[in-house]
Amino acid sequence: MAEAIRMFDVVKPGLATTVQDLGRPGYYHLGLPISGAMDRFALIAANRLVGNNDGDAGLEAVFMGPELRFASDCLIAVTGADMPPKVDGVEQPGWTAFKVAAGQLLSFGFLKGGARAYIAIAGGIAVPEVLGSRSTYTLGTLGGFEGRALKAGDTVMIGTAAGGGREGMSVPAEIRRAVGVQGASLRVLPGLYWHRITEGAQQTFFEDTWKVAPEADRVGYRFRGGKKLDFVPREQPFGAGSDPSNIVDSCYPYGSIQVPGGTEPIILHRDAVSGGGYFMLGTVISADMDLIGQLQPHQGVRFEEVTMEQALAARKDEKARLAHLETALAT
């Protein structure tokens, strides 16, 4: 009997369902974005728990499950948000790799905390690659299935399973991100253009609580319900506008915050342009940016400053959660 083709087919595409890697490094400097999974920590999680490299593609669905049938026996697991999978409807463990079989149906239930849940199949999603990466950047129709959004209808190329996942493989609980949390707390390295907005400015925005707009998304997580932050008078140089938040255009680094009009602060993410006009009075550090992508509209959040030394810390942090992460299936 021949093998069943490796494929599934979308039923229902979810809100916003695309299939992401670990990303596009190298063309930055192009103005072409890094795109690929907003929580990495999750989406390599799961890639491990079904026997993938950390690299290999997967699904981010953002606030709404997809409904996926498949035509062959695949090994998954689902990670990040609080979404529950289901088999024909039969809910499914998160963390943790289970078996869906030729015919069945994987849906969601509905979301209980965080944002963006990551489907890993072993194998991975088999899209062409474009520039190293299977991510895909929408607003550039790039890489991805077709540079979009799944939609249903579509079918879904899988993969050769590597092999060394295996049901019932799960993460522990405490090496898992908490999300949903009320009240967190995002660390900031304050940047070059910190002095433009005054002491008291600087002050406030650290003790302000701020909430996530509904806007937020790939490209940029807006904040709103903070003081307004004063800048420091100048005269405007040639080429920067007139609002005292311009600046001569300048590169825009992942993770940093832009404060148009000093209103509303915006952390550029994973699809966001590398430069513009407007001044950043700082970056998130790179511990804490999967921890962005799991944020939810109205939610909550502080800034926290920190040092260099400190940033580099929870950096050296992060790389043991995945030690951590690898012993604990390896055992």
Given for the second form:
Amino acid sequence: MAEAIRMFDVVKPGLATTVQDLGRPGYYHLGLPISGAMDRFALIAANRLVGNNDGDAGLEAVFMGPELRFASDCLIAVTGADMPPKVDGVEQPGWTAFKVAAGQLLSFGFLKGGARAYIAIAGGIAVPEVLGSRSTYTLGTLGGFEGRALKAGDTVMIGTAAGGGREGMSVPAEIRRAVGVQGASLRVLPGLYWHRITEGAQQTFFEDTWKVAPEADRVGYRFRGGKKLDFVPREQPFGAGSDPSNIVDSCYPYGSIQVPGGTEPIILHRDAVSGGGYFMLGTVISADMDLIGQLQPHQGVRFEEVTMEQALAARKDEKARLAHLETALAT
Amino acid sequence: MTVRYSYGGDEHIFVEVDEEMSLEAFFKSLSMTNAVRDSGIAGITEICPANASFQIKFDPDVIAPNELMAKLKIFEAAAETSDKRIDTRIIEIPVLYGDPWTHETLMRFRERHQDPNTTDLEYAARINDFDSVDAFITAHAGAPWFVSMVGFVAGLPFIYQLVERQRQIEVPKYLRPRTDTPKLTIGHGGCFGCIYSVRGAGGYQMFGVTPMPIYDPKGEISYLRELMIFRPGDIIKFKPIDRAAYDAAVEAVEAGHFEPKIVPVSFSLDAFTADPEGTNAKLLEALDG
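Swap state to the form predicted together with the partner chain from the form predicted alone:
Complete assembly follows, chain above in first position.
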């Protein structure tokens, strides 16, 4: 008997479900951002549960899961946001590998916490690589499935499973990152154009509670609700533009926080615009980037000032979490 | 020119060569980024030159941030004495000024503009003291432009006109950014021009469109096999065309036989500073000769 073709049909696409891997580094100087999973730890964990390589492509579903009809038997894991997966209507555990048989439907219950769920399928999503990655960059209609989010009626191919994943394998609770907790905080290293705002503004930025605005996507997360930031007066440099929040257009680091007009901070994420003319007051540290992708609109967030030493220590902790995951899944 | 160094979190170093824009600042930034690239320092993953600044992305597990910072500062002295001369190319960009598509868009977003009763071209001509839109277009398309940064979105060039500062065209950005800009719009904000590579949001004043694609995510267009055409240091010359020439060029692009006019040239900042008009005349001669 011929083996069924490894693929699935998209019955319902969800809100904005895209193919993502660990991204496309090396082209930021040409305006192409890294893209890839906003919550990288969640994608890596899902991949490891089904026996994939860390960098294999999975699906990133935001706020609402897709409905997918599988043409062949597959091993699947869903991590990240708390959005229970179902197989033919029967709920399956998150952060745990489960099987879907040929003809069965994978769907999702309502979102209970976090924002983005990661769906790994043994073998990975088999869209063509573009510039070394399968990640979708929708602004540039590049990579992923035809450079866009999935639509109903799409047929998506799955790669050949390497084996190594096993049904029931699960990420221990203490290694998972909690999602959707209130009182979330993001650690920030001040810098870049930090000197452009007054001491008072530097203080209120860290004291105030900011709320995630509805304009929050893969390019960036916008926040509102904190006090307007005042600028140190100066004559604007030639070429910068007339607003005090303007600078001569420069590069934007991933995680950098720009505040156009001093009112609403925007943190740039994996699909960042690579540069522009707004001052930035600092950068979210690498260890906290994954957390941003799990924030929901209207959620309250505090920014916490850290030093470079603290940023590097936090980075080490995240490495330890990955090592811990490896040990836990090996036993 | 005071060079300022700062960290962008634990993975980036940001270097502001100068607060204000000038070709001197751009060249210093370019020679520093070239020196960084040539040095092959382990742990550097991206080198992004910008108008008067640049950014290095690195892996702090490979090189400590303070160690990399110390190494970068060494290149500053070398950049001071480096030859401000580059081998580059001049690229002709045909432009239909005052085209129907940017006109439709600017009318749609008129309430976000400083002067809702005029077009972007009329506004830019007036505040830059030109007698007419035609005189403005003659200046815009007369002197060549320098690509001082590529970014914002895929393959978008920020360009700076090769004229003395008092002749630079300066316009404010829209009061509030538009949510739409036609693909391949020729824009201007502050002292910078740009060519929008994809359709999308934007705040620059809109002057026209080019029929020549500058970004092709599929890599199918002959001169866009590497997806994008522009690199920092490229020189651009705009060529005003009429609607018939625009339509013919669009047809040629679709039929797969449009070839942009690209000629190798060298550019010396010292020569330009000493004689801007003579230097530009030589560049244009190379293009049209």
